[in-house]
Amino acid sequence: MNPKHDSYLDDYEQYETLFDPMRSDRKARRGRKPKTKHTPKKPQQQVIAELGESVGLEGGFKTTYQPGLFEEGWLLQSLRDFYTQHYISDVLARVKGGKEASVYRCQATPAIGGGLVAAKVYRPNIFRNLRNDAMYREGRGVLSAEGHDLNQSVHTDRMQRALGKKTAYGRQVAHTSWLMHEFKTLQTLHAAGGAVPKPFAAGENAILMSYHGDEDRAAPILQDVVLDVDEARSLFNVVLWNVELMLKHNLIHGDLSPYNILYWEGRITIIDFPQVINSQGNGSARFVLERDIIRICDYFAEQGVERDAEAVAHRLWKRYIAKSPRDQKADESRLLAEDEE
């Protein structure tokens, strides 16, 4: 058997569970007659073709883009709360292709500032795959929707349950945890000043943030920018202040290389934070720290900067996470000061 074939016929089926009216609509199921002769299956093709155009067109959503044909119906229902909160009028491109999510090219409305902005839209069930998902999870909450900790519900011992046993309601609700916790450390990384896209909206599959690039082009990750010595050591600098500026807000970001940090007009901007742990949390820690440097002090020393990631790691643990009885009690007081004022 074809094993693209295999991976079509799957995809279909996610989503023609996905967009099957009669999953949601009791009134609809309980109306629905036995059938009374047989009627011809239509093509897979067909069938997603047709849920595709009718979850654009029932919301008026048509794109200058035109998605694939195992894209399209995902695609309009993931951006589409986007549109009907008139946040993006159209949707220009795919810039951005990939097994965990797609980012897409759009046209803003005034509503955010007009102008480009990109949504980056998961694909179906992505986390359920996750590897070492459990490393990730550890030390932090599992957030709704609207970004509350649902540890702190009186549904708690339900969804753990749901979450343990991977039921359907529990994958949605890992599912929703995942993408606020990126959602939320956008929030909180771009009002400190970071290097990360400023996020607008956050949808049930989808992100909207600011757009890196200009109308024919997105900003090329880092991996594909060979840089002079001079640019790389500052460019350095700016990576390294920006992990630090995660240590004081207790993130580390679980990810990180020149793989997930954009590079346009001589600026970076740091992107995907799905897999943001805790850095006082987390017993995996330190390991996700050194990983994350040794990966950015590999590609900062193939542009001549030679960096020992070991003793740079060493030094952030020390001085963010690691801290002796005496430096915490002195963070103590001067937060408790700083409240006071």
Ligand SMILES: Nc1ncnc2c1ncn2[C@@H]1O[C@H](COP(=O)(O)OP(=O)(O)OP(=O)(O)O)[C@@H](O)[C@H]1O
The other form holds:
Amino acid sequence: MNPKHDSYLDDYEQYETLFDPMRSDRKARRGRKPKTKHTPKKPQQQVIAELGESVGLEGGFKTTYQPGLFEEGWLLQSLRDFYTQHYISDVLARVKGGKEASVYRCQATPAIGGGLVAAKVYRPNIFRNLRNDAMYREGRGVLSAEGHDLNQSVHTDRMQRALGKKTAYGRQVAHTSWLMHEFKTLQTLHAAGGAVPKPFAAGENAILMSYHGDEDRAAPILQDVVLDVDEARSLFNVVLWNVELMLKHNLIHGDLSPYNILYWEGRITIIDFPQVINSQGNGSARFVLERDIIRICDYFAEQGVERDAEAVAHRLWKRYIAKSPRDQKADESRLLAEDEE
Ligand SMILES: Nc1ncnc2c1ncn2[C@@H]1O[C@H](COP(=O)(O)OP(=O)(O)OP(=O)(O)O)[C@@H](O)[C@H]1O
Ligand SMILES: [Mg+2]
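To complete the pair, please output the form predicted together with this ligand; the form predicted on its own was given just before.
And the full complex, kicking off with our chain again.
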């Protein structure tokens, strides 16, 4: 990993604590970590200046979108590699600033087909908001920036210990793994024909993927769409088909809801996968699967499609996760036969 990453994460956190407009002074005081005597806080102007310098704004990456003072350094630093590697030539607009990430509409270069693409830029502090991330981590690997599972590597102990701690290194490992889980899941599901954005590239802090919408507005989330009952019925089946596709790859979305499904010209696209869980190795799999299905069924019930969420989740559970020993044996023999071919 790039050691620079650490330092700019630290800088950003300091900068964010100083400037986050959402934090009141009282909140900021309560949340502020005790200061160590050895690291005097940098003056605000110095932090901003350093972030500006570190992204090489003078290097030609001028964007049509005018980022605010609070986002400029982090945004350009996060997207600079996509720019220098000629994936994007411009940032056109911010589609949405979320609690964990902001998504930007960008101009793609011909190298990746031209047109518009979406860049999801993670906030550096997502782990402060994600109280329960250990629940999602159970049974899934720790992924490196190259997408390798660090549990398989010689560094396992160090990585695992780092993850349990709140050191800068531990946070960096967790941050990268989180992002790479989203990227790898998009790769797997897109290759399998799933209704997910096409992933183009992953950087240290951002993912580049197909954009859904047009030059004026991004596709709305399903939560903001009212469907007629026939369309609702067929889209419910599409969502369920995708849930089954995930289960066939031992994946459960983990935050599936009408807020994480886009709707555009009659088609849906499922997004937002960093918390994806391993259906076979996670003790909370059943709870998470049920929660996903209940949220989907609640939305579709409002559109006139009544389904028994618990019965749906139970059927999926039995079919894909809690297999009988006989089914498991059959699966193993099939896989063995495939290996021998
Ligand atoms: N590929 C895409 N094309 C168009 N818009 C997108 C795309 N991906 C994400 N968006 C928009 O960006 C928003 C945030 O994306 P996402 O859900 O992945 O991040 P998030 O951190 O979970 O944000 P939130 O907290 O708002 O859910 C989405 O609700 C959607 O409006
Ligand atoms: Mg989301």
